[in-house]
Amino acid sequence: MLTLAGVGKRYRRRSVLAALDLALARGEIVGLLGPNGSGKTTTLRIAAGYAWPDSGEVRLAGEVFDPDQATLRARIGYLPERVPLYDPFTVGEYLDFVAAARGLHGPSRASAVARVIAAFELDAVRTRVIGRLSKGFRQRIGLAQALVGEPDVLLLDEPTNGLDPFQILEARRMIRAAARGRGVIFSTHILQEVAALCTRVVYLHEGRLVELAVDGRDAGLEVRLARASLDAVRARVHALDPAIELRSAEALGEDRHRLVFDLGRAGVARAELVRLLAEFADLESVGEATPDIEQALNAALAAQARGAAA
C-alpha cells in the first residue's frame, strides 16, 4: 500500500535518512522503533507528504506520491507527535473542519464526521471546547481526525506519548480498531508498545531500517511454575508431544520458573499442555507471551555490526 524506496534526507550537513526502504501492506501494523533524534518523525512526515525526500521516492498503491495531488493525500491519515488541534473549536466543529479540508462535502462530510465520532466514542464531548478537554480525549480526537475520510494508510507518531496507564490501554484498543482494513505505521521508542500492538517491527539505525525477526511468530504460552524441576517439565512435555518447543526458561527462585512454550508445530492444544503442567506443578500464572523485542533488536544490530566489520 505504501512504499519508501531509497529515501534520503539531509538537514544542512547532517544526514538523517540514508537510502531508507520500507514497504507497508494492508492489515499490517508496523512498529517503527528508534531513539529520540533517529529520524522517526522525518520518516513519517515524508510518508505523509509533509516533507519531501532529497533522494528516493514514495509510492502509494504503486503510484508515485506527489503531495500536490489531493486525491492521493486524502488516502493517508496522519497523527503527528504534537496533535494538531484548534483549542477554541468544539470537537464537532474541528472534525467537520478536517473533513472539509480533505475535500468532503455535503452528506459525505457529515457521515464521515459521524463515523469517527462513533468509532472513538466522542459523542458525549461533541459540543465541548477542545481546549478544556483532558489529554486522553485530545489524543482520541487526534486519532479521529487522522481517520476522517477512511484513508488507506494510517501514520501515527508516538500516539501514546504522555498518556497515563489507563489512557495507554484505551489508545491501544482504538489503534487496533483503526488498523482493520488498512496499513499502519506506529512510531515509538517504547518496546512494550511495539510488543503489544505491532505485527512487524523495524528499527531506525544510522538512517537505515533494520528489520527485527519478530513478525509471524506465535506469541507462545507463558507459564509460571512452582515446585517443579526444569528437567521434569522437559521430560513430561516431551512425552506429551515432542513438537512442543520450550522457547525460554527463566529461574525465578528455588523451584520456580517462568517458561515460554511454542506450540506452533505441535498437535496438541494449549489447554492440554496447561492440564499436564497442573498435574505435577503449582501453576502460578498462565498467559500469552509477547515477542522478545529487545532480544531481536540486539541480534539485528549485532548482525549489522558484523556485516560492517567484514
Contents of the next structure:
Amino acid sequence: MLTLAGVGKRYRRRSVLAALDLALARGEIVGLLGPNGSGKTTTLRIAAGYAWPDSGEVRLAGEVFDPDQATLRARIGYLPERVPLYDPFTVGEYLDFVAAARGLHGPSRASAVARVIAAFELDAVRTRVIGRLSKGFRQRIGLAQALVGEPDVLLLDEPTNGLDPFQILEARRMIRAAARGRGVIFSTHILQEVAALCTRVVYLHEGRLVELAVDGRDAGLEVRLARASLDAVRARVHALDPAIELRSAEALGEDRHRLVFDLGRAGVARAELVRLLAEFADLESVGEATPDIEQALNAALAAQARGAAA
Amino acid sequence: MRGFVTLFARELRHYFVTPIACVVIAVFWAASGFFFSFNALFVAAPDMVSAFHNMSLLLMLMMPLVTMRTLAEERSGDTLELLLTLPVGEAAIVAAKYLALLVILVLMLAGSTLAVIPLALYGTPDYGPILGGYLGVFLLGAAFAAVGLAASSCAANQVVAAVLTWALLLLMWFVDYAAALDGAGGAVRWLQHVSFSVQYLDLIRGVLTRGAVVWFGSVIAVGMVVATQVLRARRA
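Please move on to the form predicted together with the partner chain, as the form predicted on its own is already shown.
And the full complex, kicking off with our chain again.
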C-alpha cells in the first residue's frame, strides 16, 4: 500500500535517513520506535508528502508520490507531532474545512464529518471553539481530521504525547478502531504503546530501520533448568559459542532457572543448542519463548552495538 | 488550482472570526475619514487626490498588520504542516490567501468612498479621475499585500513578518532617493521607475499608465511567486 524504498534525507550536513526501506500493508499497524532525533518524524513527514527525500522514492498504491501529486495526498491521513488546529474555529468548522480540502463536497462531506465526529465522540463539542478545549479533546480532533475522507494510510506522530493515562487508553482504543481496513504507521517513545497496538514494530537507528521480533513470529528458545547453577550454564554456553547471547537478563532476579535465547542471533540450530545445554545441566523444559517488546528492542540494540564494535 | 475555493473561504472566515480584519478596517475608515475631513475643513478645498495620498500612506502603515499573519501564523501554529499534506497545491494556498487580502483591501477602500458623498452634495466632482484614483490606490494596496505575503512566507514570527514588510515597502518607496547620489548615472531613470513614491503620483490622480500597471503587476506576480517557492522549499 505504502512503500518507502531506499529513502535518504539530509538536513544540511547531517544525514537523518540513510537508504530506509519500509513497506506498509493494509490492516497493519506498524510501530516506529527510536530515540529523539533518530528520524521518526522525518520518516512520517516524507511518507505524508510534507518533506521530500533526497534519494529513494515513496510509492502509494504503486504510484510514485512526488511534489506534484497533490491528489495522492487525499489517500493519506496525517497527524503531526504538534496537532495542527485552527484555534478560533469550532470543531465542526475545522473538520468541515479538512473534508472540503480533501475534495469532499455536498452530502459526502457532511457524512464524512459526521462519521468522524461520531467515531471520536466529539458531538458534545462540535460547536465549541477549538482554542478553549482540553488537550485530550484537541488530540481527538487531530485524530479525527486525519481520518476525514477515509484515507487508505494513517500516519500518526506520537499520537498519545502529553495525554494522561486515561486519555492514553482512550486514544489507543480510537487508534485501534481507526486502523480497521487501512495501514497505520505511528511513532512513539512508549514501549507499552507499541506492545498494546502494533502488529509490527520497527526501530529506527542511525537512519536505518531494524525490524523487531514481536508477537512470537520470531520466537526464541526458553529453557528451564531442573538443577545446576544458572550462572555456570550461562558461562559454559558463552564459552562454547560466544555468539550465543542471553536475551533476558532480568529473568535472573525472580526466576533463576530460566534462560531465554535468541535463536536467530545465536547462530546455532535449536537442536544443537539443546544438546549443548543438556551436557551441563538438567533441563526441566524446553519451549518457545515469545520475546516482549523490551526484550526485542534490547536484542536489536545489542546486535547493533556488536555490529558497530566489529 | 485544487482546493482554492475551500482555502479562500477558510482564510476569509479566519479574518472575521478573529478581530483582526474588523479592527484594521475600522481604523482605516476612521483615519482616512479624519484626514479627509480635516483637509476639507481646515486646509484646502476638498479633493480626492489628497485623500488618495493619505490612503496610500495609511495602506503602507496598515497592510503589513494584515499580511503578517498569512503564512507566518500557519508556520508558528503548526498548521502549515496540515495545509501542505492536504491535497492542495502551494500555488492554491498562496492565491487563496492573496485573494482574501484583496477582499480586505476592497472593504478598507469601500468605507472611504463615503468621502465622495459631500463632494457630490456640495460640488460637481469629475467621477472619472475618482474611479481611476481608487483603481490606482487598489493597485498600490494590492502590491503592498503581495510584498507582505512574500515576507510572511519567509518568517516564522508575525512581528518579524510585519517589520520585514515595512522595511521592504519603505525601501521600495524611497528607492528613488538614491537617484540623487553622485554616480547614479543611468540608474536614475530605473530607480525612479521602480519607486512606489514616484509611480503612485500618477495613480492617485487617476492616471493609470501602462508602465505603472506593468510595474505594480510585476511586484504582485513576484510576491506571489516568492511566497509559492518558499512554501515549496519548506518541503525540502
